[in-house]
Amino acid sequence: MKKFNIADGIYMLTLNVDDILFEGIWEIANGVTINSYIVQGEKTAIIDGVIGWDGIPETLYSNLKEIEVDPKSIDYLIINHMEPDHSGWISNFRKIKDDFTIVCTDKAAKTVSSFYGEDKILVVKEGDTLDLGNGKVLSFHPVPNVHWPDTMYTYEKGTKTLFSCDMFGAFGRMGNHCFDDELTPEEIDFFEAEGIRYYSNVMATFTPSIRKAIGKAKTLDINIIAPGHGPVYRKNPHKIIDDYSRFARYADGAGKNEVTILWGSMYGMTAKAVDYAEDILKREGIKYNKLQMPLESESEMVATVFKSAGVIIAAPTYEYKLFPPIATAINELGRKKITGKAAFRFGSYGWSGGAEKELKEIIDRNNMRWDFIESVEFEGAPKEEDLKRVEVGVLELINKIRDRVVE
């Protein structure tokens, strides 16, 4: 665990996790951090606390020596979120000191009631302060679906920092550089694409609400950004904001200007034809990237479709239906919400057809509202009059994705 000293009488203590499944489902192959924030005034409050992933007390405890907080000098546990990568530390926090008081807002009340069986909460409400003594005031914010119905800002009036929790957030690793000054070029490269890999993957689905927390981030007046997963924003804290405002353009079509070929062949068939899509997206100058499902993950298909302007979707019929893979990754990216997005399908049939049928129905089901193009079906290998009705299709794309390109 590092720490660090963010803004007069504010800290970070920050951990780096590997080798887990975020929410027990996503792949995080480059790691995540989890950021907890302490703030002295007269009193002393924790902010989405992290005492260790091994939970063990006495790793709060030697940190909080380090920079001098006595740990039984804390009066309040601030709790923006409930899921337990913020909030899993209260009742191992009870074996260091027993008299805090839990603040939250009245839908994270009941869940640290029936978590961790506390009762001593303070809730609160829009605008509602505390104020700790020595010009530390904290006033909260509630943001409900960013990405529980929880969630909450807290902010700090005298140094003016916003503390975002899962808003504002990044997967990835952080080594010593933990401010948004301090990054290289390749660590702000970094950092962009795994905001794009943790908003499609945690946050998509509730991108309306994220409208509305950005919408009231922007009320605030920000001198600083500290998330509870990745970099603290202190030199523009707005172009954190600015990127989720892209970010959720990303959800509703636009994209980079790049497309992703989502694909799976069985016999070859259809792999063929792929591999002409490919060489006219070459020939284009276009920028792509080519996912063969179910090879490549869950968390990278959806951040990479999330992140394009434009789809192709390369998969054949099998049993009556669409190529069971390509079938489950379109449901996830319609779980997700991800809407909007242009798109161009084709694939081999053998004895019937049916993906098309299959296609739709996803489509529809999930209210995805994709624009695609005129799909191509072919019977066994393509043959020429295919892949020369593969190219207008591809390049119909290439011209239908130019308007939603946000980079």
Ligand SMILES: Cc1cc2nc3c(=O)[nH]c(=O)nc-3n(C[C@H](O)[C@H](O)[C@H](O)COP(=O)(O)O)c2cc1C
The other form holds:
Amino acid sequence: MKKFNIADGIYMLTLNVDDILFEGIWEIANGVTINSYIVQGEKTAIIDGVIGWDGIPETLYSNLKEIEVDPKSIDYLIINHMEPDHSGWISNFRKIKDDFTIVCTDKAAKTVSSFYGEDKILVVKEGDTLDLGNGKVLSFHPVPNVHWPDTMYTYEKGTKTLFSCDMFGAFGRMGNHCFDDELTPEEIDFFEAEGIRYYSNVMATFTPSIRKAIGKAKTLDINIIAPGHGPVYRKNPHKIIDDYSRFARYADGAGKNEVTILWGSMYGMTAKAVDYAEDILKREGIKYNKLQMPLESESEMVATVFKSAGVIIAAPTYEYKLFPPIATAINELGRKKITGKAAFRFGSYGWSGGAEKELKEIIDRNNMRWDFIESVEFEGAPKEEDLKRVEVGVLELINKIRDRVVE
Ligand SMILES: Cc1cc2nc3c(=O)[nH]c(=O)nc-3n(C[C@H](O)[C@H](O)[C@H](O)COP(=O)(O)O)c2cc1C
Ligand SMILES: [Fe+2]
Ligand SMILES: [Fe+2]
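Can you return the structure of this protein in the form predicted together with the named molecule rather than the form predicted on its own?
Next comes the full complex, this chain leading.
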């Protein structure tokens, strides 16, 4: 665990977590940090979780001691969001100190009781404040359905710090510094990519609520954004707000100037056309990503399609339906409400076909509203005229993405 002083009387404790499936699903290639914050006035509050998944009271105790916080002096646990990556330590904290007040929204209060059986709760609503003394005043601002219905922002008025929890968060493990102005250019790119991975894997389903939360953040006078995952923004807190506004657009069909080829092939027939499509993209100077399913992780697949302005789906027919790993991938993108992408599909079949029908069903069922160019299907290996049709489709896709590019 690392400790940072992020403002006068405010500390961050952060832990890199690897070797987990985030939410029990996502194989996060570059880890994640769990950040928590300690605000010291005359009284002391902890905001969000302290030590990750399996908080050991002794570790917590020694970490608090190093920043000269007596655990017994902690009066308030502020729960911005009840998901156990932030709240899972409450019961362990109880082993150190028995007398504290949990501060949360009404929706979180219900979950606090059902998850942990806790009952000493102060329910707060929009604009309520908590004066910790010594100039530290917290205010609370619910941002419902920023991941869960219970979520809120906590804002410290003296230092103008926004504790945003999942909002403005990013995956990615942290080095020995935590502030945006300390990041190297490579680390800035790394956290942008990990922000996209986080948004697409965890937050994309809630894009309309995220837009409202962006609006609420803009009504606050912010010097520092201190999220529950990823770096702290003090040099330019508006950068992460702008990034999140851009990510929200990616969820609605915009993207970077790149095409993702999401493909699968049993015996190489569809793969021949994939190679051909790749040559066209190269020739036209279009950046592209190739994801062969099911070899890629779901996390990588969702993040890569999410950030791309155009998608090529290349998959054959399998048992009268779409090649299953691709059907699974499209379904997952639908569940994440990744809508409006410009797309083109081609693929091989043996006798009946059926892939196309299932693709349409998945797109419709999930209300994805993807903008498809006419698909190309071919029997067995692609012939010269099939490849010509693939070329036409790829060129049409390149045209279609032009007015969707948001870098
Ligand atoms: C397990 C399996 C199931 C298949 N089911 C169908 C089918 O229901 N209808 C069809 O037209 N072709 C079906 N095919 C044939 C393939 O779609 C065809 O061989 C195609 O060329 C495979 O392309 P690929 O090598 O890119 O996977 C099936 C092939 C396999 C191996
Ligand atoms: Fe969450
Ligand atoms: Fe979280």
